[in-house]
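This document starts with one chain, in the form predicted alone, laid out as structure tokens.
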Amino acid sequence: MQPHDALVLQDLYHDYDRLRAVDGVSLSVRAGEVVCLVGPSGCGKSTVLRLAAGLEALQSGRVSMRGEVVGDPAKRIGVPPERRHVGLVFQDFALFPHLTVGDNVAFGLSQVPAADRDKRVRDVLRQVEMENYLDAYPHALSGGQQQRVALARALAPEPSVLLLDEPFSGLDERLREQVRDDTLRLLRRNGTAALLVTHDPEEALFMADRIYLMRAGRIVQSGPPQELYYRPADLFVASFFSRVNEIRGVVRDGHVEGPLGRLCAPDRQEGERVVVTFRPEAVSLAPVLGDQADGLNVEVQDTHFLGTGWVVHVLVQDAEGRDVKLSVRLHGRPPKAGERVALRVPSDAILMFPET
């Protein structure tokens, strides 16, 4: 544990019933990080925010904040969530519906004399741009700015970090990303520590400084979102944050054969089955010139516009005779249906993983 460390989870463990829910995990957030916790639906991800919030009691393991242990069964130590000095903000956002903007806001400002927490809401309600609203109730407001209120709430007690359960999810895409982007500006310049539960990778690649990627319980790699994208630990980290390509094939003399050519495989063992990885966008198409082509000839099988680009099919065979489609995105003017391109596909953005 680090002292600019705001939170520090340590070897976590939490059962429901006979399912193991969260199976060791172990996180950090330093002072001004911003840190995403990702996977997919019921991986368990949620459970851990909660069990660092104390809103759920903790089996196993350590959770301490700014150095101080705050949960720890094995020494009979849980702090209650009041005093465990986090903000919460949750995809419902949670408002009280009797009460208006302002109160919402100084509900967890109670220790403070009046006249600093009629400051303190006003100048956080400044921040999240909801300054006019403070006599309003959360019914007359629309979802994102009830995201806001809930976040300007978390924010005014200024919590040592903040906890996040999939708060934009329950907006509307143009919206979320707009919210989004403000939440992030909003943290920033505070330099609030947070971690953000999200199942979104496109939302923990823009949001964090660091991710932690989840599966069934477990982290199975984290570190910064580049390296995860561009260093995936094995094919479901590479598939999470995108799609990619899937060419099977096996190991044969220290390489891989397949339409791509020979490919080196130094790191896998004699007759391992394997799976050759690509991303959509790494994949370059280029004309075919009379009967050469520089790449491996390919016929275009279709396409389809995204308004940022286009993706483009094409079908190959693998080392076993199994037709492969492959998806390729372009941002320029695409080939045809039935017309036959040259493929290419960099080395240095082709991976390799066990097939499991």
Second form
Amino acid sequence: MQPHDALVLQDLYHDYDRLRAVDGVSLSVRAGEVVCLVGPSGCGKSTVLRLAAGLEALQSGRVSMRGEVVGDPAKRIGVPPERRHVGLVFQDFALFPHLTVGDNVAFGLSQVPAADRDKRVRDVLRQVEMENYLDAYPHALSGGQQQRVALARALAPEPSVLLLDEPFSGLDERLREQVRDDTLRLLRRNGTAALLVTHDPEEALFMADRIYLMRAGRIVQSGPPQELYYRPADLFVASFFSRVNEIRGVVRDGHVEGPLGRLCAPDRQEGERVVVTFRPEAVSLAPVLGDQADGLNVEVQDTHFLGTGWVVHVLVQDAEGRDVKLSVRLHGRPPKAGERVALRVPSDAILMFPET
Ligand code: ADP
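Okay, that was the form predicted alone. Show me the form predicted in complex with ligand ADP next.
The complete assembly is shown below, putting the previous chain first.
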């Protein structure tokens, strides 16, 4: 543990009856760091967050904040949530409907003298650009405004760490991007350490300094966004962040034969079944000149306009003669369906994993 870690979770386990929801999770959030815990729905993310906050009784493991142990059942330590110095933001904002915006934000400031409390409420509402709504009630606010008040309320007591559970999921898509951006800027400006739970890979890539990717109660990989995207530990990680093309093959003499040629498979065992992957944006297509194709000569199946670019589908055959549909992402105008093109994939964009 580093002395400056805002939050450290060590070896957490959690069972609901006979279901193991959290299976040996360890993670840390350093001071000023925004960390995303991401994974498919039901993999145990919210439970981890609730264990960190003390909202769920810890069964096994240890939770520390700023170097102080706040949860450790083996030592009978269980600091209640209100004394953990955590700020909480949930998907449904959870504002008190009978309190004004100002009183909602003041709610967690009972320890602060009244005169300072007012100033703090105004300051933090100014930061989220909601100072003009001090006397408004939550029902009179839009979803985005309620989210900003929820954020202000969580930040007002200057928590050691902010815990956010799917905080943007309740917002429509256009608003979500704006509120995400504003939230990130605010966290950065205040140097607030944050652990954000999301099922949305793009949100994790956008927000995080570091990502922990969870699957079935376990952390499968952690690191900066680019590391998980470009150096995924397995096929699950690779395909979680964006669609990947997959071609199956078998290792023979340290190589895998397939439509992309004979690929080196130095770390794989003889006879092992593997999946060769690459992302749609890594592929390039060039015109075929005469009967010369500089790359794999393929026919375009269909093309789809996506606004930000095009997706093109081509059909290839794997080493066992099975058809495999590949996706290609292009920015410029694509070739037409039925045209033959030369397909190329740079070798550093190709990853190989054991078949699962
Ligand atoms: P996530 O946040 O990744 O969607 P959760 O932590 O909410 O996952 O849930 C993990 C697993 O535990 C799921 O299978 C879920 O159905 C189960 N679960 C969550 N909360 C409870 C509960 N209070 N009682 C029983 N099972 C629960």
